[in-house]
Amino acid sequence: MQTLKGTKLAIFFGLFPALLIYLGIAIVPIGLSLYYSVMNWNGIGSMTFVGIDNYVQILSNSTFWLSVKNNVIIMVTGLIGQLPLGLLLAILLNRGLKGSGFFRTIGFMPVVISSVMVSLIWGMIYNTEYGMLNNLLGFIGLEGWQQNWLGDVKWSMLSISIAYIWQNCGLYMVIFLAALQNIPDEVNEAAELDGATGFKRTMRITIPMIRSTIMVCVVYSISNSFRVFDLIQILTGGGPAHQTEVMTIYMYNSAFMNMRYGYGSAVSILILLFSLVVITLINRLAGEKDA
């Protein structure tokens, strides 16, 4: 007894530094933004409670849903995106695809370069006068397919998700590797036995020996997708016409371009309450699909 009791003590002890830190980098922030969000405040001078006088302009704003549907949009974009095209490619590293490290290599690189090398690298090709893509449409002899990608209120928003499906990848693309390198080769071997080959035994096989590690990447994917930021600051500032605009764009151009830091905290407070539920509902969908 008095042993399990020093472990449990050494335990505290050792997570205690931890604790305090997520406590002091996570937690009372949100709890500052919680108690900012009733007041109006401009960041500099004195405040003024207004309880939830916030929250009731912020969901009477268009630009503000227009936001929200912009943030489903880039999060439907991982969703669909990223991760079926990060578990392609992982299923081909896999089973051995010639130069597989290379491979991996140039896959995973976009995710360890900075967003904003990210951004200027898309913006150049988007670039309406010099941009690789409407030079490569003018080579090939398509001149009428060329566009203004980020200036194009039509082809902004698919312009930003193909860069961001280009962004992130790589990531999903590793995580589902190391995965499916920890399938044991007796599960594959006895699969074959079994006539199940190919994608037969990718659907029957494969995906379900990592739907743990497939929940955990949509948990992230959405939840990434909600803080999505200077991938589309640089490229478009939210234009044109605020129709790549998302919530972390219009809370930034609240609380530090308009300086209403009241304002501005109580859609951080919206963004938080946002990806909660849909991170809880994909969770419960899953569970319920386990039960």
Contents of the next structure:
Amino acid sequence: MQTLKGTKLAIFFGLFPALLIYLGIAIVPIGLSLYYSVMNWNGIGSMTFVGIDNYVQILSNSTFWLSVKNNVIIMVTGLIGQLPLGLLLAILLNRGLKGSGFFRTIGFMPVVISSVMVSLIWGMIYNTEYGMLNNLLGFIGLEGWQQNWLGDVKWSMLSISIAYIWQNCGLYMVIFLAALQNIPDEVNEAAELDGATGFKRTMRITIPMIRSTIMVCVVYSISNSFRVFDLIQILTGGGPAHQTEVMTIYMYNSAFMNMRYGYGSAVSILILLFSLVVITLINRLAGEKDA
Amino acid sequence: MGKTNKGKKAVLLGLVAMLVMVTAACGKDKAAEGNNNGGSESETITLNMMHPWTSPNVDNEVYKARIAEFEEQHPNIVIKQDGVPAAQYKTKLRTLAAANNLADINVVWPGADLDPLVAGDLLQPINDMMDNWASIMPESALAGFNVDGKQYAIPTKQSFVDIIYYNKEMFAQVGYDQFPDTYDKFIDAVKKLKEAGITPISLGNKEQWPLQSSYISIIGDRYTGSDFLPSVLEKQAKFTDPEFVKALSVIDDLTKLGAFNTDANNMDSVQGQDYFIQGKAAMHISSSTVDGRIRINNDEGDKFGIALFPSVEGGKGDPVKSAGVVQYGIAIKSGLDEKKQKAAEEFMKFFVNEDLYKELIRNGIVVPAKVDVPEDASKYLKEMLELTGNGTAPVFDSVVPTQVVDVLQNGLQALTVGRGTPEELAKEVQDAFDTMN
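Got the form predicted on its own; any chance of the form predicted together with the partner chain too?
Let us now look at the entire complex, which starts with that chain.
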């Protein structure tokens, strides 16, 4: 009994700093946001209570729904672009390719570079005048394919999606690679003896073996997609005319550009709700398959 | 055993990393001190100053040189500068204001931008210092920073936001020896330039303010007259009035004519200037400040002329007016302790004085103060003063609240990508104004 009490105390003291930090940087701000979200506040003057007025206004605002749509595009981009590509690269590297360490570093590089740099690089690639992409198209005789990649409503979201895939697929590649390397050799050998090779082995053995890792990456990729901000803010600023705006940019503009802190806080609460709902749904779906 | 060893190694590594960081930080501090006060032991006062002087404009160099001079003459006062790019400056200022965390000395804008700062008691009134500037500052220059009889800042610069810089050679090529003086001729010139394979207007609207500030401020004024914006604010007029809709239609018309460069929405304002200076477009509409880059410090400056937006048919505005605003007010944060307050006042007296204005004029910048234009001033500056000296129209975003400005800016951008109509935009802007508190 005595010892147990001591341990509990030790556990408490051990966890306390982390708990404090977590409370301070996660729970309290969310609580504050919730509080501000029912206020009309310009950030400096006095606040007035407006109830759910902010939420009603947001949900009836077409720009907000445009930003939700763009968030969904980014989410889908992450799920069908980053994850399969990351997995493919991981499987290739796991085959014991020559110089795989080199390729792993190259693949992981975009994850390490600050996203401001990533955005600037892609901004230059997409530039209409001197951009690499249009120059390349011109060089190989495809002038007709040259586009105003970021400024044209038709292309802007696609261009951003490609930059987003490039930025993050290295991260999933490394996670998947670690999982692949944890598959015992015996399993692969047994599979080979049973005649499962190549694509078949990948689909029947490899992927099921790292299923839990894939699920973690799916959840991570979704929550990441709701947080995307700097890449788009720097590439297009949400323009032209809101066409590439995502919820975080909508929140930033409402709160910090237009000085509507209450309204912006309400948007941030909605972002939280949206990502919770989607992640819960995904977990449910995955859970059902398990059963 | 192996495990504990690993643990120890990690802890050690962590400690080493921390030590490295701490010593690195110390090193930096020492270096900074050494630079700023020559290592003197006397008590130093550090003042934080936030300013937007980061782009390659000539006036920015003047301001920074002035700060350096102050530090040289006041070894016990250190000005710690926080230079924020102009496009983000107002946002950072508002965010810091919301957290009640302004720098000790701030650069502020008049009117709609200043009001919330004053309402939140964040700035120190400087009425008792005004004698310093009594002889050189006209009432009109101070008015924008005066709220209920209290003065909060002194402007350092007068900006005209609507100067049309044009390439004389290109205009001559399509048969215009003079800049067109009516809107119809202007449109005709745009069409002819287009036919000749020249981009008529270079526009860098990624930051969204150019179309609003440099274009709509003056195009609006040409159609509606200068009383319009104040009367909208008093709810005597509306953005949906046909005159203002006509002004918005100008952007729509120019878009349909293909007057702007294709990447107008992903170039920022400086890239827009470059595009024009490099001779890739025939016109560029921006503030009087960029004359430094375009003409004064440019060997080929003579190629370029300046003009105002032409008169429009049936317009209520006076076509000789230019849209102007005083800018870069220097303001002190409220609630500083006595020593800092004194140092800040000292700084302000030094920074904003006749020498600053003269230095700015020497570099071709229009100033709000009554300072004689030196004989050797650039001919370009004299031309600018002549062009802008016939009355001032209000600048849109210095009068209208930010959230309404935001709707207008996005709507104008939408027009340039073929979304929406001027009528719809006018309604959106009016709605945004109506739903404000």
